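Given as structure tokens, the chain that follows is alone and in the form predicted alone.
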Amino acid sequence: MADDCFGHPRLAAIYDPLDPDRSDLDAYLRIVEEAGARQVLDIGCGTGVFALLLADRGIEVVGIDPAQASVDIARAKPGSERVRWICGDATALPPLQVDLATMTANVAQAIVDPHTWQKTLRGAYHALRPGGYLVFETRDPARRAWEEWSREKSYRVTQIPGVGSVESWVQLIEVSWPLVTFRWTYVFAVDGQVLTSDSTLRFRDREEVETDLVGHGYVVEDVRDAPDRPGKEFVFLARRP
């Protein structure tokens, strides 16, 4: 089940404004060109930025989401009829033959449970052609990047357009390890909704990942830094062979 903060419609279709920088993606953009990919796989596609990003470059893009809220979001952008749109996970995809997979941002972090996860990366190398690449980020653990979610560090007012006024803030709400779990908070200034999105993370080290992978089928071929969060993350580039 999608977080709110991804399958809420009204919250939804302020995640983009919310979070307009989005340069993280452009590591993502390098290795596919690095790769010559011309077909792609987006999972946890959200509201299809990087997907779009891909088809304005010509690329053959499916992109595919558990939040049909941000699936929505996605296919009402300009340009989304180049992309093909599924609602629904890694877990169960359809026939596909793909030069590389993504899972950018928090989306490998986002999948929990230990066997979705090992799921997760089944459906991936399934979907890739021999050869393709499944590339995704972690956060390093060791960096405890939890200690910094607070409301003291994270509280701003954004005028979004047709929007108004919108007040948010994440605080941490637990820690047991591997997981944690913090809330965002919404207050729409238009009408004094509040809502909130309660959200879970698994933090994995690196050997626990490539572990993962290997299991798989997969060839670890690089673990880079993010570019954006030098030391913070693992940027995992895995092939199958």
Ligand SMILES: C[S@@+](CC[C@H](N)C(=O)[O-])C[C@H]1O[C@@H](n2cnc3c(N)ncnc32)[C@H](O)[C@@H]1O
The other form holds:
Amino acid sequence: MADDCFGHPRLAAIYDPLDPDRSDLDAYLRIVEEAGARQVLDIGCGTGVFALLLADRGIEVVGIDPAQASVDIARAKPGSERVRWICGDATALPPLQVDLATMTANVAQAIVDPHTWQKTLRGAYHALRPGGYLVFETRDPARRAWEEWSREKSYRVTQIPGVGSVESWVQLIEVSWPLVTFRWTYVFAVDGQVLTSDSTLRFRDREEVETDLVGHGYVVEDVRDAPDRPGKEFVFLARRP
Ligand SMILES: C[S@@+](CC[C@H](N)C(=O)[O-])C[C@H]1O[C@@H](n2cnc3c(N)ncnc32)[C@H](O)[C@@H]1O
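Same protein, different form: I have the form predicted alone, so give me the form predicted in complex with the named molecule.
Complete assembly follows, chain above in first position.
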């Protein structure tokens, strides 16, 4: 079951307007260019922002996400017919031989269940051509990002065309290591509806991720910094030999 912030139609519709600065995707675009990738699989594509950026560059893209409402938003965007959208996770992939697979914006952390995580790494591996890359980020647990997840630090009011004013904030619910649970609250001024969305993320340290990748046959080529969040994230570049 998708978290409501991705799977509830009213919340999926405001995902992009609430987070319009997607400079986090620049680093992924550079990696796609560096690799000369012509076919890309975007796992956890959400509302399709990255998939559509790639399609704009003439790249053939498959976007997959288990949240139907987010995939519906992606499908409704201009140019979306150039992307092959699938509702599901990496266990639901058709046979593919892509040059590169991505999991942008901490999708890896949203995959909490260890079996699903292993199946995702395996599914991505089989979707890559030999020599292809899996590229994804995960927050460095040592930076304790959840300490910033409070109403005081996150409260804002956003004016969204066609929707009106939306108040939103996040609250930390529980740290039960390595899982961190938090709740987003959204208040729609137009009708007073209050929606909440609970999410749990799994924090994995660099060694754990490297071990998992190697266990599935990947070669860890590089672990980079996310340029827009220096020192906070590990960006893994893993190659299928
Ligand atoms: C923070 S959003 C990121 C969406 C998108 N990658 C982006 O850059 O905007 C996390 C996404 O991970 C998806 N997700 C959760 N579990 C997943 C799984 N097992 N496999 C693939 N995606 C998953 C969610 O539905 C959600 O769309």
